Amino acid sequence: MEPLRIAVVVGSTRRGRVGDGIGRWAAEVVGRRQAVEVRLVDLVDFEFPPSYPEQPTPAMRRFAAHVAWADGFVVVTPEYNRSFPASLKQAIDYAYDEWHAKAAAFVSYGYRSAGVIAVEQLRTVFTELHVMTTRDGVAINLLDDGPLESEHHRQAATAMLDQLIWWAAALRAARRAHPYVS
């Protein structure tokens, strides 16, 4: 069987951020999947312009291909304000097919509420890109959840990968018998 391509995705550019190092261990989480092929899609990475250009830049095409290549998303995102990035909307806006009839799922984080908020956000961000979100997702509080490899947020990425992959294999299968019409 074709193994599944699933991008994560991460979200911030902030210097400072804890984000690289949850979407490294997130990357590392997937990968450890049978049938899975991951990659790392960091946003710090992309040069991308101040402002939507009348024509794709090379940075905005080399994103919309990771998105293109996936079979399935995990966006890990903090969460600023009460909200998700700015960095994180506008990749997201770069592509538009390139997403349609594939799954997402979230890791998030942030203090308190641990990002749920964030991706409460993003979950209306995706539909309007007809994604399909799974339900349950890694929520990382940073004042109190402890390491990541604990037992707690190994349930929860185990339950959300679950998920993502079942998705993400349907809708693959989906495309390649029908194409999706959006």
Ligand SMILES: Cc1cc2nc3c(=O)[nH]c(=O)nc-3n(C[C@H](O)[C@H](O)[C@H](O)COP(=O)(O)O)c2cc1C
The other form holds:
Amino acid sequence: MEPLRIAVVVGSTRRGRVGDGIGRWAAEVVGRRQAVEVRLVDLVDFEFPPSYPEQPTPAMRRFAAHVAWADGFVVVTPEYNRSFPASLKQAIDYAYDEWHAKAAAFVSYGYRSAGVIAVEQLRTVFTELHVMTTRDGVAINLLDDGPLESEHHRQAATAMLDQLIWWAAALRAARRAHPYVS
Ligand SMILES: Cc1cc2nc3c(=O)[nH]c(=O)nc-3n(C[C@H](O)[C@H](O)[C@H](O)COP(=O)(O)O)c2cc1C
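Let's compare: the form predicted alone is above, so bring in the form predicted together with the named molecule.
Let's see the whole complex now, leading with the same chain.
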């Protein structure tokens, strides 16, 4: 079977961030699945413009090409003031059709709320982009949860990826059978 393409998008670009380590872990967990090709898309690797330009820049096009490549996404997001970081919203807004009729799951992290408030806001954003989001995700409480490779996180990742892969495969088949209706 043709491998399903999953992009792991690392949303924090903050200096001293913990998001890079969590993103690498998420990519490794995705990569353990059969028939899946994983690509780590770390927003720190893109020199995006300071304001939204009239024409897309090479970095914007490069990001949109990763979105176009993928059948599904694992979005790795921290919570900043009960939302997701501006760096992630900036990037999301650089693609449009490329997101359509695809699936996304979330690995969130933060202090006590473990990023789940940020995730609920991301669901709203992805609804606008015709992206199906999974019910289950991985939510990491940085203060209490201990190592990433815990049984708790492993079980959460299993449920999340079962759902993501189901949706991503179903939507890929549907996109190929019929043009999407947006
Ligand atoms: C500006 C800012 C706001 C934050 N607000 C929240 C918050 O509302 N809820 C929460 O659980 N953690 C909050 N935190 C804690 C972050 O989730 C935590 O520092 C995490 O490491 C940030 O991700 P990063 O290190 O990958 O950038 C905040 C951190 C920052 C820098």
